[in-house]
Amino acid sequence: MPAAQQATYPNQDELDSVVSDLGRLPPLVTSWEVDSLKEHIARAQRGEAFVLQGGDCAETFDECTSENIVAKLKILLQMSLVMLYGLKKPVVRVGRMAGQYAKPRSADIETRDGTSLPSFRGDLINRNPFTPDDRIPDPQMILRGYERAALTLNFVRSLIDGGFADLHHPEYWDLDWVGHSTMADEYHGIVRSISNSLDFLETVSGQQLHKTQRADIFAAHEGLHLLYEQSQTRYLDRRGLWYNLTTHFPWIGMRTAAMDGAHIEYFRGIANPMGVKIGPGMTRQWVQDLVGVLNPENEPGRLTLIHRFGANSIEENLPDLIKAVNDTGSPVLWVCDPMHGNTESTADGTKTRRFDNIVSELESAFRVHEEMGSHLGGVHLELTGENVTECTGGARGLTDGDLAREYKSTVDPRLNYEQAMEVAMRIAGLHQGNGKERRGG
């Protein structure tokens, strides 16, 4: 079957050797972790939990440092704490990390000043500098990606097992500059409220609430590079199933969601919970075919549909797709990606996203699902724990002129710490408002 968005490697023998080597290395995740996430997603499908998926647009090898990993964990933990407080339900944390090294491109070739070279497809494939040597797809980068993912997951697990995510001490999660945020006081009020509640419950019960001492962090990435994905796909005799053990939650982008494509063929054969991005151009029949092929047994927790329409078109396009999926009778988790449909360029060609448009799409998503008798069970965000200036707006009112100050992304713009926290606050408040409307009706 045709495999879209795959790099062309000049040395097939070297590529085969690397893929073979990778297939013999230990898996990055375990099947029981994968199955645990599937159970969490099934609960979110029933409205008993909410999924927070966030992280870098594209990870880079250079940013595989303890400081960056800790910052990612801190922002996910802080956002989930705010959502837990506002939503009054568990929050499932899924990081775009430990494998988000490949990116789809709109063209195979990039041209600058009359020179044409292969497009940069992420650190898993080639290098970003615009030189002939850097842009040649290099099979050794596949192994480097596996190694960086392993280092990331190992450090995350060590932090979690060491008590980093203990709800008794959420003050540990503060980033160095949290005090500069206009939302710092509100966040610290939430922290005090939760800490006081835990102290009260443990005093009354006479024992510690052990589930509050750790928070699972699951890994996710776009399952784009098929050779990387298949090299760590294992058949487990005791389960009688194939698992992609590069990650807990792989997803399919719209560019690779063709029904006759190799990505759909690969994904339908693995047992992982999985996501599919849907957006403008996705027809009713197409989404029903995706549901039928990827979840033919109507298995709870298996399929997540991540919609990304843009603030101006979500209310026009989403209702019909919700109805189409409802007509299949298959359980799905609906997640809103308010980032990708709202990408635009400034006058000087800098890619950015307007915070108001991101929030507007989220508001519309909650409202449309409510009106359709469905519910929004998660959010998918590109964000960072760093103080970047890549998206305009938010509490600090960043403008186009601020973008050049701390613009670090090599691909798409991300929410910075304050903007991500403001989104978390909005989600918690939005849900409370919708809940009151439902109870009142």
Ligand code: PEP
Contents of the next structure:
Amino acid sequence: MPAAQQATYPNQDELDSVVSDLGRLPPLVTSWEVDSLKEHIARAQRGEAFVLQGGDCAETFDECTSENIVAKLKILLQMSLVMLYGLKKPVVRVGRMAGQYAKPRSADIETRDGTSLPSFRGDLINRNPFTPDDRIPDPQMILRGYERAALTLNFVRSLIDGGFADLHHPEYWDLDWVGHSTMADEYHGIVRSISNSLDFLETVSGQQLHKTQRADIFAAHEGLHLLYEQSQTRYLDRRGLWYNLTTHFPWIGMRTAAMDGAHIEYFRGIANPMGVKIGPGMTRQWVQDLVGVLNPENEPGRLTLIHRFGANSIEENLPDLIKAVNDTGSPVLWVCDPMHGNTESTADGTKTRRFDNIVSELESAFRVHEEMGSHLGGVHLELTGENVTECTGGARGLTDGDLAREYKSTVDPRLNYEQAMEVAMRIAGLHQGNGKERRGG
Ligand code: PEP
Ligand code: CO
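Could the form predicted in complex with the ligand be given as well, to go with the form predicted on its own?
Let's see the whole complex now, leading with the same chain.
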């Protein structure tokens, strides 16, 4: 079947040998973790939990450092704490991490000053500098990607096992500059309140709740590079099912969701919970076909639809698709990605996203689902725990002129720490901009 967005490797023998090496290496996740996430997603489908999915647009091998991983974990934990508090339901944390190394591109070839080279497709495939050596797809990078993903997961697991994510000690999750943030007071208030509630519950119940209420975190990435995904896909006799064991939650991007394409064919055969991005151009028939082929048994927790229309078109396009999916009778989790439909370029050509558009798409998503008798069960964000300047707006009112200061993404612009926290507060209904109106608490 036609496989969209795949790299062309010059040396087939080397590629084959890498794929077979990767097939022999141990898996990155286990089937019982994958099944457990599926149950969490099923709960979110029923409205009993909320899914927070977030991380870089593309991870890079260079940024696989302890600081970066800790910062990402902290921001996801802090956001989930705020959302747990405001929404009053468990938050399922899913990082765009430990494998988010391959990117779809609008063109296979990039031309600069008369020279044409393969486009940069992410660190799993080739390198960013514009030289033939860097841009020619290198099979060894598939193995390097697997190793980086393993290192990342290993560190995340150690931190969590060591109590880093313990709900009882959220004060450990503070990032250095939370003290300077305009939202610091609100955040500290929430932390105090949750700690007090836990203390109270533990005192009256005589049980150590924090031991059982451990904060798990799951891994997700776009299942784009089919050879990478396939080489770690195992048939488990015990279960009689195939699992993609590179990640808990792979998703299908907008550009690879064709019904007759190789990605759909691969995904329909695995047992993982999975996402599909849906956006402009998605028809009623197409979304119904996706639901039918990817979840023929109507299994709860299996399918998540991540819509990403843009602030200007969500209200017009989403209702028909909700109706189309409702008509199938199959359960899905609806998640809003308010990032990818709101990318724009500044006058000097810098890719950015406006905070107000991101929040506006999210608000529309909550409203449209409610009006349609459906509900929004999660959010999918591109964010970082660092203090970058890639999206404009937010509490500090970043402008186009600020972008150059700390612009690090080689692909899409991410929310920085404060902007991400502000989004979490908005979702939780705690912060309405300028700290003026608040509800909850
Ligand atoms: C992404 O999530 O980085 C991405 C490329 O999204 P989409 O497939 O929705 O455009
Ligand atoms: Co992106």
